[in-house]
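Take a look at this single chain in structure tokens; it is the form predicted on its own.
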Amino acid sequence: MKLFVDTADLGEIEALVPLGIIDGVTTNPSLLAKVGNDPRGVLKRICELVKGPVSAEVVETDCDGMVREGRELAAIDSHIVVKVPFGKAGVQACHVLANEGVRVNVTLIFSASQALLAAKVGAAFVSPFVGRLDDIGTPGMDLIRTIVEIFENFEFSTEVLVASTRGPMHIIESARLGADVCTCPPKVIDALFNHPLTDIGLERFLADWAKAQQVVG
């Protein structure tokens, strides 16, 4: 399963991207929001960082604008992903931007007729999100778990991203269920390291071998 990095912080991905276990980025406007800049620059850099899928996210809200604004996007880089929100709108758009050959994400999954409709206009991406299904005491991975079996069924090309990701179980529950990608927070992944008796295990080591060195002093 990919991993990807939900951020727009630069410091951040060159802080992860060293470690070999990022393959791509999601960004969405609030995020590219938080950091400032030049969005558009922001994302470049991104791109030249990671040289893996990036997404970044339409702000305009109709089909044409939707399309517009996509091809602006996908000009950024190649890595670029267009990501667009479900609605009849943004499948519109999806379906317009693929026959065009650009990547598109379709976000804002909450259903499996959502991914499924997303899929037949041809997304690269559909993004289901798990932890807001969760707040609203609804299995978030029981819908992962559905949308896998449906692309299955149907051989679609469209990989399942899950999205809206809060801990670690998320993301070990989407391998386990076949999903392509997990996009997380950087703290997330940094959960992910940590683990009680992996530090007791080294501490024993480490003083261990301090001891057997004392000796040999």
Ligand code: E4P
Second form
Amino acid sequence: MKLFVDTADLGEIEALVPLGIIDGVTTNPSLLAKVGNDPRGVLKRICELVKGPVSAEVVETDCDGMVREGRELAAIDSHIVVKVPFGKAGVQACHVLANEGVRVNVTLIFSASQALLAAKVGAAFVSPFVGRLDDIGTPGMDLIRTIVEIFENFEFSTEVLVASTRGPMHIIESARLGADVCTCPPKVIDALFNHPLTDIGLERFLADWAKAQQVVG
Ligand code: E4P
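I've shown you the form predicted on its own. Could you give me the structure of the form predicted in complex with this ligand?
To see the whole picture, the full complex is given below, headed by that same chain.
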């Protein structure tokens, strides 16, 4: 399963890339607004750092506007994946852009029917938001199971990109269900590393080693 980082913060990305575990980046208008700088310059720099798929979302709301903006975003770098929000305009824009060879991530997916429609028009990725579903008392991971099953039935090449992840269990469950990608905020990626027994174990190994050195010395 591929791991993307869900941030537009260059410092966070620079810290994670050397670990070798990051396959791509997802951004959205909220994340780009948070970092403040020129969004297109930030996206270009992210592409240089990661050299994997980097999702950049359109903010136009009609099909023609989304297609125009999508083309502009795709021209920033070959790693850009144009993100369009689900809806009739987004689906139609995905259809046009995908036919031109632009990779599209259809975002704000909250139902299997939405994912199916996005796959039918050639989306490279669909982004179901598991955390936001959990927030309203609907199990987000049930949606991932259903989408994975549907895509397998018809051998869609569209990748299931699990978004709005809130903790390690979203990532583990996504891997068990066969999702293609999980995108995680940096703090969720940090949490994937942690286990108290690893810390205790290392402390003990080092203490035993230090004791043995005293005996030798
Ligand atoms: C990524 O593509 C999504 O925009 C992001 O995961 C949404 O996460 P949130 O629900 O925590 O805002």
